[in-house]
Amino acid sequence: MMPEKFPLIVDIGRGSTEDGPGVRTTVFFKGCPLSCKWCQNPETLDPQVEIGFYPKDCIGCFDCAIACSEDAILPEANVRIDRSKCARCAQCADICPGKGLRRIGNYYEVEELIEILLRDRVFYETSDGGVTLSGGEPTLWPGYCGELLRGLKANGIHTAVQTCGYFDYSAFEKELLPWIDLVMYDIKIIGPEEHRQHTGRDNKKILENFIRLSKENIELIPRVPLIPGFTTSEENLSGISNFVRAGGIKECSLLHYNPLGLSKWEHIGKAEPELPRCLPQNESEQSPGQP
């Protein structure tokens, strides 16, 4: 894992209405302690730089082959990168004129990122919006995120964090909590063994952190991704409901399953997980989320 002071940003999503109140800009951090089988943003799992290949945007110039010092560029139209040789230097992506190859993950100095986020101040002010830190998992970088949030609050910006809940509470409490207005907290599976099986870790820390956070003077909204075959059983949803109500929480956000992100696995050279591909009957009524 990268040093704490060097988090990478996958994307800065402007004009979001789904990541908190009002119109928001969402910063997607790279790196996550969980490995959920249904992850819709697999490009945010690995904290290191990755190279994405998008065949439809490739113009066939092969400038990438000239730039690559590892001889990792392949002639195959749908593969292009020998991942076993790739050093992730991203020189191929940086010179790609058609953006068929793209660098996934960029570093920003805190001051630089704040300046970018403040460009949308007028939208925050007119809609009661703000900035949301998401991922991946932003709490992997408490020092950086704390400085970022502190700078935003100094400019009067509403701040929110989306988290999987698997973080060191003492670092979170010290570095982030004083500067956060809203926490959107994922609770995916209530059973510890089932949680470990489908996310790579048990949920003890996640549930303990939620209980502690529910006692803080902060707006806390639990979120449950509705993934058929994984999280949607009556037993799981009832267990989550009982857990959050015991913590005095009366509001919960349900995130509809959307399999459209599964194609992202192929772009980064990883096998697509086998998941149900059913969509809600009326897609227009979906409330997209970042489960």
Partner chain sequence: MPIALDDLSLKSVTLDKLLRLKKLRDVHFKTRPAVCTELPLLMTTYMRRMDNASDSQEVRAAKRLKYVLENKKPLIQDDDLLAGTTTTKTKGMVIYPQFMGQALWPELETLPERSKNPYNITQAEIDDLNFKVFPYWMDGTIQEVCRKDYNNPTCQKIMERLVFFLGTKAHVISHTVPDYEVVIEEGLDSIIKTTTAKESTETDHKKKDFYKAVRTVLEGVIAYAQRLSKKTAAMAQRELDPVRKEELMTISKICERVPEKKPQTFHEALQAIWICHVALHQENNNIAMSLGRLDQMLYRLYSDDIKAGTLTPEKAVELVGCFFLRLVDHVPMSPETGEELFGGSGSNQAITIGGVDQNGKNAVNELTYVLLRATELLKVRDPNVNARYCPDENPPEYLVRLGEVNITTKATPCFHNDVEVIKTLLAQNYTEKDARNYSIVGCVEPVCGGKTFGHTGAIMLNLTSALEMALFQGRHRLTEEEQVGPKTAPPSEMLNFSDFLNAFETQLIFLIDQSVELNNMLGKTHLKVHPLPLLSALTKGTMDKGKDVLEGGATYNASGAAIIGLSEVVDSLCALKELVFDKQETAFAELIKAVENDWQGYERLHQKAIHSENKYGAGSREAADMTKYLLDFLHTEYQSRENYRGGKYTVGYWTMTTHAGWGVLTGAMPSGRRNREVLPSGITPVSRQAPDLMESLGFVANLDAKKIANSHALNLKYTPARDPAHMIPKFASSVEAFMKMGGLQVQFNLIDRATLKDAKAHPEKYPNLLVRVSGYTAYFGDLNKYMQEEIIIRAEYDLDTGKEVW
The other form holds:
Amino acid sequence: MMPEKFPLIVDIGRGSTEDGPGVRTTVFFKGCPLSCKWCQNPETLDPQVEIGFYPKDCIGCFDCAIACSEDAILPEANVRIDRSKCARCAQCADICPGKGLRRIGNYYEVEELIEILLRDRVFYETSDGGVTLSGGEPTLWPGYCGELLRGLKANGIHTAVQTCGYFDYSAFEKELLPWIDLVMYDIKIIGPEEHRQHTGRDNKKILENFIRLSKENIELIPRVPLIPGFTTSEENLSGISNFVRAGGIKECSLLHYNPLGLSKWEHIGKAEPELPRCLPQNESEQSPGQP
Amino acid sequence: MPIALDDLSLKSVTLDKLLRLKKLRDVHFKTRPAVCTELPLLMTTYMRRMDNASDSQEVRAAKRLKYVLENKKPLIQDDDLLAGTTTTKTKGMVIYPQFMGQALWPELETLPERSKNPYNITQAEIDDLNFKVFPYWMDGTIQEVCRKDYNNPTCQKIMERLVFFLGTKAHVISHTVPDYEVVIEEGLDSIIKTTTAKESTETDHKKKDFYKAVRTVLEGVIAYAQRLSKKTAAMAQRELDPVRKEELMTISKICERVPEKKPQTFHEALQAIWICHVALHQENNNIAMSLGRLDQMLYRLYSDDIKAGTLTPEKAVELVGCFFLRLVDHVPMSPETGEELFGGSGSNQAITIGGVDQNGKNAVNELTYVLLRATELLKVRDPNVNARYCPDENPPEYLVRLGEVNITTKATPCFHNDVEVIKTLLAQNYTEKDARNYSIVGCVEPVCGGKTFGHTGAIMLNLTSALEMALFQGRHRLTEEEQVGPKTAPPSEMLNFSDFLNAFETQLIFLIDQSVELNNMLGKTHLKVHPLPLLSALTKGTMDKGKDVLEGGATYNASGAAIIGLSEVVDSLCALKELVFDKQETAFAELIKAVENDWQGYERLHQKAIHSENKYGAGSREAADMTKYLLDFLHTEYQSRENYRGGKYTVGYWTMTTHAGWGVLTGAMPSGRRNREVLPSGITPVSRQAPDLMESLGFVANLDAKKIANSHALNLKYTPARDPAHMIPKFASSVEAFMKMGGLQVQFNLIDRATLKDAKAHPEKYPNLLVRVSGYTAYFGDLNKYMQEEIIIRAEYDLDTGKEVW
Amino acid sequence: MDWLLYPWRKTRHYFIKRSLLKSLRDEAAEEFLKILLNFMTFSFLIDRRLRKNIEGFNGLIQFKSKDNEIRVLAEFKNNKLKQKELEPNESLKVTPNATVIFKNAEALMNFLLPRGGQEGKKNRRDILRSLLRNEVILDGNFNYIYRFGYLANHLQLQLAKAFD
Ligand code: SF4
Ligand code: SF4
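Okay, that one was the form predicted on its own. Can I see the form predicted together with the partner chain too?
Next comes the full complex, and the chain you just saw is listed first.
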């Protein structure tokens, strides 16, 4: 997939203590090379602008219909946009008074973003926290992210990157690596075929990149999302564990699965992927696993 | 003495070991408060039979108080280690006939039937008040004398419409920290010596009378202590239990010595303060009479006793616990609607711990931790515990401990940033030493304890009223067609936002002027009707000047205004500017119609107002500028006005429960607010308008503290974590960061919304649930439904995600 | 036993009581103020215990509607209560100690009988609340009104007991 020229950002999450050490601000990039069936943040898959519809916030004024030049607005209760006609111009979202329609994905100049991230500097300092780039997949934009991370490092901010591992190592090494303190690296499925089947890509590159990264002088934490029916088999977990250990890494963090993410598909007009029916009901309240 | 505690949390000291405290605490929670008529009866009897009208007012007041103290029943509660009680009841409502005691008159017979906060009262007590007390004072209350003397002034009439501002002086002036240091370091006899000497050499009649009055009341206090001593001695004689007998004998000996003489032990010091506190409450209303820096004042005796082996930390927790449980032996008077709209408060007596000493060095000591342990064990609403914290000077384990106590008590102590508070006080012309020695009055207000007479709660101004009057040309929707303020331009004539701001400023200045004028009239009336010789005796500066505190006798003089509805008004001004002028989404007249109709039929506009990006606490430059403008304006205007004692007015942003009460009286606003919604508390953002914790903390921290000289209350809720140990460091680092960014004050409720909702629906499941209101702590079940609702909807943040939880 | 000496008063008192209750029940409140004051006047006349409440109480309280249509003076003097209706524009020789300006009849009823007539406890009002709701405006010495409030409340309680 060809990334957009400019990265779009879905959200800047300030004050999280779940995305690395201390208090952190997390930048969620839009666009991801994988398409995991269990994806909890489907709005971060597509690198282009998307328009989300949130029926609860719609007051039914149909200002959006007037704003749309593509005749893509539908009068239904739960669907507002005919995605086949929509050109993603976001005119409708800009005019919507109730935020029933929302633009997903905004572009920030690097300096602008750094300025925003530095606002929380005192919080990073008092908690030994910092900034985390996440997504989607931040490594899709090595140039942009490199500049961003360098700027943060110049201000003495601790930096972390969350990645799915599917990236071009040389660009990563050149642009990003020098400015990163910590990489949180997802390893989902160890078997190549299952990996392709459930995430849309082969895992060869991911595993290779991991091995190379483990030799760098950098903190590396592998993370395994626990998705019942996909990643939680004994076989998979022990396979990952063996692989990681072979790379000389002793710690691994387990991410509990939050089925609440599922409902998000609807908002952006995508069909929810079929998932096995064995999802646990109470996992939603769990915080991510500790190493 | 370095801190020698193995465990700063003193976990081994528990209520199961301190059975006395457990028992006294149970009594406190089980006792329904009752009206006490002792004070008003004694006062009335004195005035009818003994008062000599040819004496000066000061001397009359002194003799009257002395009579009260000489005739007040000397009592000690069973098992207690401290003698003396504010009233004759276990938990007594004090009636002050010269203040607004009569407000209770209509409901005397139905007090026990109140649905919220009922009080016991006997038929004999009803008759006493109805036949003897209240009729005597009908023309003699401060409120009515003021009305008469100033010929029914406009400012008083406006205040009595209740929605614009409150001038509290007719009811209460306490809001101060008396000089208990002199009680501990010298004893009352040293003041008596000074005042007697001055009395004999002074030639100015007025001053001479003042000195005489001071001497008279102090003699009264000592007489009360002596009677406590006799009483406890007599009780000891009859006591069969040898342990209690011994205790009573000790107490008797202590009361014989203090507060007349300088206390020699920790126990004596606490007893000395308590007797003075009881005496002060016979002169001053029992609202927000605060105690100062207990961990500093009492430390010398504490460490002496520890060194001598006569005291242990555990024993100290017990004594402090007895002291705390004494502080809850009285409740303020409040009529039923007052209770329903503004009430649920305890007496709100603040204590201050931690921070730096007069040289700017860490002042946290062992006693600080003893006080914290007592707070944690008792979880009572009084005292209101205020922790001073100086980043980089106070040790990190102190902050961690404060976090821990907050998590266990769910609501206390609150936090004050030494760096900012001291800066603020220096800007108010305090000396560096005095500024560093600040302590907290009432809710959050910093003063130099014992030196400032700062009636910090003199004025409560409803800022939304000024906005309302600017929208409706000087009228208010509640008072309908009446022209309350000056007639400013109608919306049709406002061509740009500054036209509107002009109108807003005109109305605001009008309200400020009225509130100040009333406060000054009430202050002068207070001096005329009810001078305060005892409070003057316990305030520094008065002896040199020979003047009552009400005349400017204190070293520092100020009056405090508290502003209600700041964030709401910022959001409304921003929305109005954006929708009407900047983006021209609507005509001004339309917007006014929309708020008049509570947004009914104006859905689109309503959504635009709600979703405006210019919201207080949400990272908007526009809102930040608007807030700065308001802070500057209010500070400059109030500071430029002088009070009746030659002091300045300071401005603060804390609301007690008025934001709930006033919210109910306030209509829809341009911000998107709807009719009757509660207003945000203190300086807190409007709920759901500031989704990021860091952003809202940063927003408030960036406000210029020097413009907030009467301090503020930033009220936040954090979702409690399942594992407190996991939460403490996060909690502590959020406070530390807030302070490092320049935050002045912050306080928390560590209860989630679901629990609070459940507590509202099933009060019986949550007896004595402690919550922070806006400044003070209260029991959730005592609060009116509006206040409960406000605490429920108040912004709650999850420390894991940093997001507002909804 | 006062009433034995004044049987006619007692009888009249009874009828006033009845009409007061009726006016509460029907919320025919225009007449309510006059009836209430009537009731109070007679209650003081016949009940010595009650009279004690106004011994030595000298005060003049004016009640008027916002539109000035209803104006009634209640005068406490010589241990008696007297009432007088005033013309809308009639001037007063003596300034009353306190004036109660009410928005409408219902507001006045809420104000004077905070126990809410038939609604009982549920809808309790008191003076402060009436002020807060802007249903009444007080001008003058509040303590006179508090005292009047006590008397009104007290009588209402007695009444409730008598007819329970
Ligand atoms: S403009 Fe927004 S609120 Fe109006 S109909 Fe469209 S989605 Fe709904
Ligand atoms: S994004 Fe543009 S094309 Fe798509 S629905 Fe909205 S206005 Fe129409």
